[in-house]
Every structure is written in structure tokens, then in C-alpha cells.
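In C-alpha cells, one chain follows: the form predicted alone.
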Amino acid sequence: MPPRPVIIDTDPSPDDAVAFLVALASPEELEVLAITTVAGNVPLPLTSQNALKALELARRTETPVYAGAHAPLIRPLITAEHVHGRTGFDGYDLPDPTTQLARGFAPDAIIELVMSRPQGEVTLCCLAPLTNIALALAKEPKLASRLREIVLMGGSFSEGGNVTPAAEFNIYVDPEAAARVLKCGAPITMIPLDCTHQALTTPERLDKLRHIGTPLAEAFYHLLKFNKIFDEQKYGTVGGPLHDATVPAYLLRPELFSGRMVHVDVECASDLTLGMTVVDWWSVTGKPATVKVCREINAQGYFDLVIDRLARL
């Protein structure tokens, strides 16, 4: 089987970088056509710079990085420096990148890369607020029908939110974009906090990463250790969730996840529940089940996969 072509849309903190590095370390299974960046965890210039830094560290600078939206569709940008630090990559000093961004606007690059390939070939891997994807869908109405799948990390069901009591960060930052994407008609898999909060960067798992012994492993040991301090203090856990790498892990090893097809709406009006993903788990609305929502993950199998792939870089 040829590798599955993917585009990775991201707002790099260390979690996001681990995700696209896992994909790049799996060329027999995944062909990374491009990385597209968006404002989210930190503003767009920093998310773009962080993507380039990680690619240079991994010696994968042939992968094009396109910068995209600098703000949500209709709302002011909300960022998360209180979690990820001022740069989004606080915790370990990586040199400024020498490679440049690819020319062009990320939503246009997504359209070109998808529409130039056969129908049902490209998968969008979404690790960030969904602004770039919503803009691409609006500009090219045929885009959704050309996709193989959208796999996104975002939302929550019974776990509650991580930025408000009701909402997960990626959805909360641009709920209108999320609503548009979830209703676009493409096959969608959603990996919410219910899954990612089961997958913690315990000391044993981080030590295993560090013992790989490469410059990349050493850097991400420190980046993740710093990055998870906020979650450890917030939740009282040993380690924090490794959210975004669940997306490539799902493509590589879907048997690590379990869930089912349901209907999902996004709240875009309420001050109290803005950005909430309303998951109709029991089909009480009678609306069509169009999104696969994953609720369980084999956490140890997940980390074994991630560490194995990072060891290849």
C-alpha cells in the first residue's frame, strides 16, 4: 500500500511538533505533503517559527510550511502563553530557523494540494483552531468531497473543557470555524480531551524518550517536561496529556482507539458554553451521525508508538 497523503494543520507547541514529527518519521505509512500553521497557542509568527525550528532539528526541512490565518474567522485571537510560555516552545532553547516559509497562504495551499490529487486521497490532520480549514472550505466548495478524511484533535464530551468548564481550547478559539468544518460533509474523526487526558507524559515515559539519546529526543524531553508543568499543577496528575500526537497515532494504529459515530454540534452563541462540542452520544436528537468521536485510548501503546517513531529521527 502506498503511504497516505496528509496535510498537517497546526499551531506548534511541543505537542504539535511531536505530532508532525511522528508523521514524518513514518514515511512508509504517511506522506506529509505540507505543514500549515495558524494562530492559536501563540500568534502566527511564532507558530510558524516553531514549526520550522522543529523541522530543522529533525533534519526534515524539505517539508514545506505555509503560514495561514493570523486570527479566527470573526473573533479576536485568544492564545495560551500561560500554558506554553511566551514563545510556545519555552523550556529548551532551539536556534532560530534558517529555512524560510513556503510562499503562499495556507488555505490556498490546502486547496491546491487536495484538488490536484485524485478524489478521496488526502487526509487533513488538524491539531489547532480550525480557521485555515474553514477558510479553505469556504473558498473551494468542492474541497470536502475531495478529502479522504479529516482527523482532528479537539473538543470534549464527558471530560469537560480545559479553557472554560465547557470548551476545549482548539474549538473555543474559533467556534465558527469548528462548526463549519464539522458540518462540511467530509468523513471526520474527532479525538477529544476524553482520550487525550488518558495519555499522560509520566516520568517513566519521558525518561524513555530521553534515553533515545539523540539531540531531538533530548530537546523534546525538556520541552515536554516544561510544557506539562501547567497541566500537572492544574489537574494534580503525574505528567500532562500529550494531546496532538493522537492524530497521527490514530492514522498509524487505529486499533489503539475506540469510539463511535455520533452527531456533534458546536455552540457559537452562549457566553456560558461558547465552543462546547455537544456530542449526541445516545442519538437523542435523531440528527445524522457524521463524526466518529473517540472516547478511549490505549495510552501505553500510544506512547510506545510515539517514542518508537521519534527514535527514527
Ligand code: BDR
Contents of the next structure:
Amino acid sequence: MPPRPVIIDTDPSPDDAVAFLVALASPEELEVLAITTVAGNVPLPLTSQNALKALELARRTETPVYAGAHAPLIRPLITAEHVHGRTGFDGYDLPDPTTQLARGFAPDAIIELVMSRPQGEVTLCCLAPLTNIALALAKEPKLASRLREIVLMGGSFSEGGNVTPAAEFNIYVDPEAAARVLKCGAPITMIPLDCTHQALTTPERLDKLRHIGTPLAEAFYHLLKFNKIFDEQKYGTVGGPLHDATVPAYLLRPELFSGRMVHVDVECASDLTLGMTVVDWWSVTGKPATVKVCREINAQGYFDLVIDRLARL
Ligand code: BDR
Ligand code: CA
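Switch from the form predicted alone to the form predicted in complex with beta-D-ribofuranose and give that structure.
Complete assembly follows, chain above in first position.
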């Protein structure tokens, strides 16, 4: 089977970068058409720069990186420097990139790449607030019907929120965009905190990563170690969640995940629960079950996969 074409929409902190590097390290299964950046963990210039830095470290600079939205659709940007540091990549000094962004606006690049390929071919891997995807859907009404699938890290069901008691960061930053994407009509898989909070960067897993022995492994060992300081204090766990690499892992090894088709709404009005993903697990509303929500992950299988793929770079 030819590799599955994907576009990766991202706001690089380290877990985002691990995600797109895992995809790039899997050319038999995944063809990365482009990386598109958006404001999220840190402002857009930094997420874009971090994407270029990670690609340079991996010597994969042929992958085009398009910058997209500086801000959510209608709300001011909320960032997460308290988790990832001022740069989004605190914990290890990577050199400034020598490569440039590709010319063009990320939502336009998404439209062009999807519409120029046959129906049902391209999968969108979404690791960030969904602003770029919502803008692309608004500009090209045929986009959703042209996609093979959208796989996104975001939202929460019974795990509660990580930015408010009700909401997960990617959805909370741009709830209107998330609501639009979840209703777009394309097949959607959502990997929420319920899964990612089971997938922790324990000392054993980080040591295994470091033992790969490459400059890339050394850098991500330190970057993920920096990240887990905040998460361990917050959650009282040993290790922090490695959120975004669940998306390529799902495409590479779907059997590591379990979930079911359900209806999902996003709360866009209430101050108290803004950005909450309201998951109709028991089908009490009778609304169509259009989103596959994953609830369980085989965490060890996931880390074995991630480390195996990073070792190829
Ligand atoms: C999400 O928020 C970001 O900080 C992570 O990269 C991930 O995409 C988890 O809530
Ligand atoms: Ca992210």
C-alpha cells in the first residue's frame, strides 16, 4: 500500500515536534505533505520557528512549513508558557533555524494540497487549536468532503480539563474553531486527555529515549524532561503526558487505542465551561454519532513505537 498522505497542523512545544518527527520517520506508512503552524502553546512566530528547528535537527528540511493564524477566530490568544517556557522549547538550546518558512498562508496551503489530490486521500493530523482548519473549511466548502479523515488531539471526556476544570487547552483556545471542525462532516477521530493522561514520560521511558544516542534523542530527552516538571507538580504523577504523538501513533497502530463512535458538542457560550467537549457516550441525545472518541491507550506500546521511530532519525 502506498503511504498515507498527511498534513500536520501544530503549535510546537516538544510533544508536537515528537509527533511530526514520528510521522516523518515512518515514510512507508505516512507521507508528510506539509507542516502547518498556528498560534497556541506560544505565539505564531515561535511555533513556526520551533517547527523549523525540529526539522533541522532531524535533517528533514525538505518538508515545507506554512505559517497560519496568529489568533483564534474571535477570541484573544491564550498561550501556555507556564508549561513549555517562553520559547515553547525551553529546556534545551537548539540553534536558530537556517531554513525559511514556505510562502503562503497555512489554510490556503491545506486547501491547495487537499483539493489537488484525489477524493478521500489526505488526512489532517491536528495537534493544536483548530483555527487553521476552521479557516480552510470556511474558505473551501468542499474541503471536508474531500478529506480521508481528521485525527485530532484535543478535548476531554471523563478526565476533566487541563486549563479549566472543564476544558482541554487545544479546544479552549479556539472553541468556535473546534465546534466548526467537529461538525464539518469529515470522518473524525478525537484523542482526548482521557488517553494522553495515561501516556506518561516516566524516567524509564525518557532513559530509553536518551539511549538512542543521537543528537535528536538527546535534545528531546531534555525538552521532555523540562516539560514534565510542571506536569508532575500539577498532576502528582511520575512523568508528564506525551499528548500529541498519539495522533501519528493512532495512524500507525490503531490497535493501541480503543474508543467508540459518539456525538460531540463544544461549549462556546458558558463562561464556566467554555471549550468543554460534551461527549454523548451513552447516546442520550439521539444525535448522530459522528466522532470516534478514544478513551484507552496501550501506553507502553505507544512509547515503544515512538522511541522506535525516533531512533530512525
Ligand atoms: C495540548 O496542549 C498543548 O500544550 C499540547 O501540545 C497538546 O496539543 C494538550 O492539552
Ligand atoms: Ca500541541
